[in-house]
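Only one chain is given next, in structure tokens, and it is the form predicted on its own.
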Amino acid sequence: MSTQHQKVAVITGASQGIGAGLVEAYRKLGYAVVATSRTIAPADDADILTVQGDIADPATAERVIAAGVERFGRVDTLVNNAGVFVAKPFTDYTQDDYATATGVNVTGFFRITQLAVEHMLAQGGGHIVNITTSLVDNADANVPSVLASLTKGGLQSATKSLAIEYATRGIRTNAVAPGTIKTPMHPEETHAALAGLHPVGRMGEQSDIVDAVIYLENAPFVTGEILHVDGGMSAGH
């Protein structure tokens, strides 16, 4: 079992994708991992705790937070992973389109934030990664994407904030801004398209967003930053 030691680090929508490596990732670098997504299913390793629930309702969030304290005794990282993209025209959108973007990327990084940080400040310092988008700095006619700019614009906004207001007491904030990412997000039939929305003419690789998470980890002088992993999209066109 592990040790008052040993750093943990908290991942929401970890059940695939870029999820799943970031798990692979911290267990990699020796951290607990406290795992959570709506379908995650139990893990054979002692030192993975998955936590099944919405992370759009605060209550998850509570439920979360409590299990790794009360399995591994800290939170050393939480990574904000957990996002919906829907791309769609801006008279299109529907209240409930708007209600799961608000719910998940809004709504999911506030509480669950809010509760890892407490356990950083009594613990002297502790790092939180948001996955946000390439989009909310670079908009594009080909992706009408206003829902994803809104909500993963204020997370962007918010990283900053956050790196300020705790920078003197040990707590990091950055994110990591990724391209379009072949992810089970994407069907393969558009891969094709998608790539072409990228100055390098290919979209990205899972373990780029996860390698970018990891290097942000292990910076300790860089805070506030937004990271852009995203083939050049917002460098120009």
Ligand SMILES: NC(=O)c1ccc[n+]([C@@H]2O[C@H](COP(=O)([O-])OP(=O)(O)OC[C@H]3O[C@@H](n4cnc5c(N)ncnc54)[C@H](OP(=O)(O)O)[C@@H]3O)[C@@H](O)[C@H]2O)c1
Given for the second form:
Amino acid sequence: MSTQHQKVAVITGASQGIGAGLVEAYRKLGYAVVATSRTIAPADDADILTVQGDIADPATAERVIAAGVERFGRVDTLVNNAGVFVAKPFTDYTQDDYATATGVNVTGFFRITQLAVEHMLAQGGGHIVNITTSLVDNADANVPSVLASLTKGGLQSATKSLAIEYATRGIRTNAVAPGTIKTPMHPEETHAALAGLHPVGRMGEQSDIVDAVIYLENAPFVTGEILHVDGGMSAGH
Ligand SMILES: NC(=O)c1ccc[n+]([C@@H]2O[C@H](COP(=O)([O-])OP(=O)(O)OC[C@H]3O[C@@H](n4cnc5c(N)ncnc54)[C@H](OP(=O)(O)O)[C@@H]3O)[C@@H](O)[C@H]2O)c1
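Next up, the form predicted in complex with the named molecule, please; the one we just looked at was the form predicted on its own.
Okay, now the whole complex, with that chain kicking things off.
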């Protein structure tokens, strides 16, 4: 059972991949977790509340935060992890691709972050982590990624703006910018080619990103940081 002082993390895109790893890691840290995605299943653990919904709809943000606060009483951390990647040459993108990428990656960040910040301000502090992509800072001729850069680049800039706006009020904001990570996003048969995108010659593991988020969670002097966890991609090729 949760107590009034147990910390609470809200994690979006929590049904699989990096998000599912984050749920497990925050529970190991002793946090209660509000886990959301469109298809997420109820959990056996009484300290994990799951809420289904499309994060591109601001009404989902309202439901997730309201349900989390009703159950656990507070919001200490928000990880904006839900995200989509549509790799196409720029002129091949459709209006649907545009709507999906901006809907999940940008609109999916906006309302839930506003609501989380309101609770964090009332409590005297908190932590926001945005999951972006290393491609924002290091475009790659082999991976057409304008929609990822447009949306996740916005998130990276917002990370710094939020960090500065709330620096004196106890709310830290950071980002993790992954290279290519072995999650259900990438079918097995693509792994060999994707490994070659990284100077270290391999893809990242889910735990590489989870560990980076947990580092930031425990780093009170770090805010406004874009932590690249990308096998050297941000250093060069
Ligand atoms: N894997 C990589 O190589 C990589 C690289 C760079 C950045 N990233 C970023 O890391 C984050 C996690 O990636 P991942 O690889 O773990 O992804 P993933 O395996 O594809 O999982 C995506 C998660 O987001 C949820 N989601 C997707 N659309 C949603 C929507 N409209 N509303 C609510 N939830 C939605 C999915 O759950 P439902 O289907 O249940 O909704 C799922 O839980 C993303 O932001 C991604 O852009 C990943």
